[in-house]
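A lone chain, given as structure tokens: the form predicted on its own.
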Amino acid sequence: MLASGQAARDARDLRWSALMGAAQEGDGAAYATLLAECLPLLRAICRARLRDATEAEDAVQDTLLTLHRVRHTYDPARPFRPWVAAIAERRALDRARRRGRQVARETLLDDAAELGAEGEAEERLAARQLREAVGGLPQAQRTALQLTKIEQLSLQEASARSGMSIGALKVATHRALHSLRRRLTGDAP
């Protein structure tokens, strides 16, 4: 019984690898068949990682978009299922992290409502100082900060939008944060 289940999975994996290989050579029907067949797997992975059904479905859509964008990078000599499963895992984790950051910010906004006029004035002053500090950064660092921390794009998405390599984005973001920390805490050289 277990051997036949493993044999079926192995046959499916070989079929998916062949379909993806054909899709890379321009076979649209093979690509459509592959997507239809692997969709239940993608949904299962995303639902296992995300409790919210809507978020899970959005992660599935993100996975399909990513798969479409990077399909040329797939090596047909390797199994397809682990490759696409890794993409689905990553997209689901990205969604979970993004959702966690949003929840953290929403909590801060709720706490802010309890602040009095003095708290609002301090927040405005801090916001102005932050805007000025960000405005003093070199353009590449401002762009990296905007895309990765404010818009919360993935490094791949930020790289595509900015034209900067992922490594350059990481360095620029790190330097921007370091510079802001120094300026805002008064540790500027």
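Numbering follows the first chain given and starts at 1. Values in this document were obtained by computation on a predicted structure and should not be read as measured data. Between two forms, the rigid core is defined as the largest C-alpha subset superposing within 1.5 Å. What changes on going to the form predicted together with the partner chain:
Once the rigid core is overlaid between the two forms, I166 counts among the residues whose Cα shifts by 2 Å or more. When two forms of a protein are overlaid on their rigid core, residues whose CA moves 2 Å or more are considered shifted, and L177 is one of them between the two forms.
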Second form
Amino acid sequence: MLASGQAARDARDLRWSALMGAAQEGDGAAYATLLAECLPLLRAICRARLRDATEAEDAVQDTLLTLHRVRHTYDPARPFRPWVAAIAERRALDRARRRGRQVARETLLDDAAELGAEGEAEERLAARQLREAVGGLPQAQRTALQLTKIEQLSLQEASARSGMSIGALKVATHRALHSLRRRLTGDAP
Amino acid sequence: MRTEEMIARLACGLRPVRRMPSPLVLLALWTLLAAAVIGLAALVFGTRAGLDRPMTGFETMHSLAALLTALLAGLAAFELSLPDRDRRWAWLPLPAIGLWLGTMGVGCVGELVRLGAEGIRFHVSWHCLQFIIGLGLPMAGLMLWLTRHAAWIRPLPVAGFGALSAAAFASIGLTLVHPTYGPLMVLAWHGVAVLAVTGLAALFGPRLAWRVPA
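Form predicted together with the partner chain, following the form predicted on its own:
Now the complete complex, all chains and molecules, led by this one.
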């Protein structure tokens, strides 16, 4: 069973190498066939790195553009899969980093809004206290709070994103809220 | 645009491409180009006195280490510029780099022992700096052109190793026009110049290469 799976993969790799060789010679039909056949592999790689489906599909398109641009760097004597997989990994990673930077900027903007003329001193103080209180929580509680209360993900989604079990998420969220209430209102434990 | 639609567009009117030469062929081409640039510099600046004197064992080792660094860093840059090559190619030039830096260090210590406190008097070897940076940067540009397709995959190590290779070749060129084994500060500035070329190219190379259509 395993051997036949490996044989099928080997046959597919040979076929892909031949199709890319033909594409390098200018065969558009071979190129279209190859890209269509690779699409599930590219999607799998990009979705493993990017949880958001739209972001992952954008990374697939980035990969296709890069692959098209560097198609002269492929050597048909070598397997095609590692070549295309390396490009997809890189593009997905780039997009994940870009997304991370965007999120950081958005957070900064949120913070900056508090400094604006509209912000009342008390509100700013409360916001700062809340940030400090959240900052003082253990990492697992901060993650649980972020995913379930701020991003309002379902427990299943939050569990998939954080790698925590649903039970652990519930407990961590409950403890985080309890701890925040205690710190902000000065209630005794 | 839907991805399937993008595939149809990319495949429509596809043009044949010329395959990249193998990294070894590129390395041979790069070595020839570097030798031509060094030859030209020797013609313009003139060769140093005493070039016909046989090299000492230490000088031979220093030059060989520089040559090995230039070749292996160049090969690593060409290999890493291809998407499917193993990242471990980055380890290849490290022993040669270590040996090269080691011979520079031994040269410095030797000078210090020979000259004593006189040897550590600070002075800037402008000639050395100008030569390595002046020769190294255009050569690094040439290397970036040879590896321009890599800008999309692993720009930083490719630019870094490419520039190191260029700087190592430039330092070999320097030994033809300047007595590198002379004062301590010359050796120190020699190292600084190599680091400057490598650092500048690693910093700006990927951004420049990004703009070169592959």
